[in-house]
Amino acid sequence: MTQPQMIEERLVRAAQRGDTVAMNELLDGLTPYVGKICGPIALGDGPDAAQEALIAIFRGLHGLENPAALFGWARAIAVREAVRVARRGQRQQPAELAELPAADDPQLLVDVQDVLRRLSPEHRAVLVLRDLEGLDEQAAAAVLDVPPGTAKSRLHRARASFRKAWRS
């Protein structure tokens, strides 16, 4: 076990016992990680999703049995909250690809955020888990709580939609 893991585990155990300083330190350490996950999924509502995820982490930390699993556990919560907040705050259906700007449209300078906005929260979530977090299909499916085939098909559709939107 590495030194940072030992410190992390001690912090988790202390926070679980009610040590508010340890809890604050733990949440401060998780905040950038949670924000990195929530931002691309919940887009403009990323900060709200991160806040909701941190609240859920705070409330549920006592139930975490294996402190070494902290980041995986926090990732699952962050994805769940980001998808929930995105569904609440934005339309749930992806835009029709015909609505995307044409190649000669001045809005061709569309950035990644614009393209992501056209995807459903579920598609953004699987893209974040696979392409930003580097999880394999099995792990992404477990985090999303869907069968591996569903995660694989969502990823395929999300990547195809993203590529088509980016190129148009």
The other form holds:
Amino acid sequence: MTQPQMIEERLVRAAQRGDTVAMNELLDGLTPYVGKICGPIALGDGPDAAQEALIAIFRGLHGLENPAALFGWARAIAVREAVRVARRGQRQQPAELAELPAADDPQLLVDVQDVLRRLSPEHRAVLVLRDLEGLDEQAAAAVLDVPPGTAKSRLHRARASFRKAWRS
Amino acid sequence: MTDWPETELTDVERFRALAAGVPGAAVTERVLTAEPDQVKAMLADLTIFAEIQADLVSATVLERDGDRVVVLAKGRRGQRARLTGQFRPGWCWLQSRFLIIGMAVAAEPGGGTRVALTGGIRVPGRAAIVPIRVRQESAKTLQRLERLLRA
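I would like to compare: after the form predicted alone, may I see the structure of the form predicted in complex with its partner chain?
Every chain and every other molecule in the complex is listed next, the one we just looked at coming first.
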């Protein structure tokens, strides 16, 4: 799981009150985290996705009710923007699907970027949330705004394509 | 799983995001032919920084903690502003109660340097800039910067 840099609640509140220097501090803290989320989902469109995500974050910051939830809120925005931007620029077809390895299966240690390129943005998103961010099925489904069963099946398909790629 | 691809943003891309959260902070960008290091070095000099800003006659660092600074800026009509924020090569974000100044620099793919600017009269205490002549003043600042780089 990624370990986002801690951001104090008072800094978030100061930014929400209109302190642009505090916003600048938030930008420093959020940018690497947003880049970690957007990179594996949007791949070559990662910079566009991360920029769009940060724009949405700063435009919507005043509406964040619980400053302690900053990173979870930012994560949901980053995933949404990464999928949207990746779909816009998508040139690859999803991989054919096979069987399910576990998250810690050593067979997953393949050329991650190459396999990610063969997945749809939605499949990459669920992989990021479950295997990079460590969310459980319910939480990942909530971020993706899909039923838990859908998130589960996407994860199975995504992991399966890693095994398939490793075999080929 | 290892080796997840990560995305890194340039300072100009980060700058657009920050400015998007400040109503009125229209961003003006220009690609200059000069090398990024030359542009960054020039803008890191507060004397030059003040010289190219429309309404400033001087800017002096009062306090510095790494790249966090307190700057005293003096205007052409005798006004003074105590600006706080971040100032490092290629990045500037400063605010006082009545003023916001922002600038970012990034290498342009294919050559040259992209410079992005915003700034103007701050709506007191708020994350907003009075939307009057923001782009015009930024364009003038970029013109002055280009002239200095050619000199």
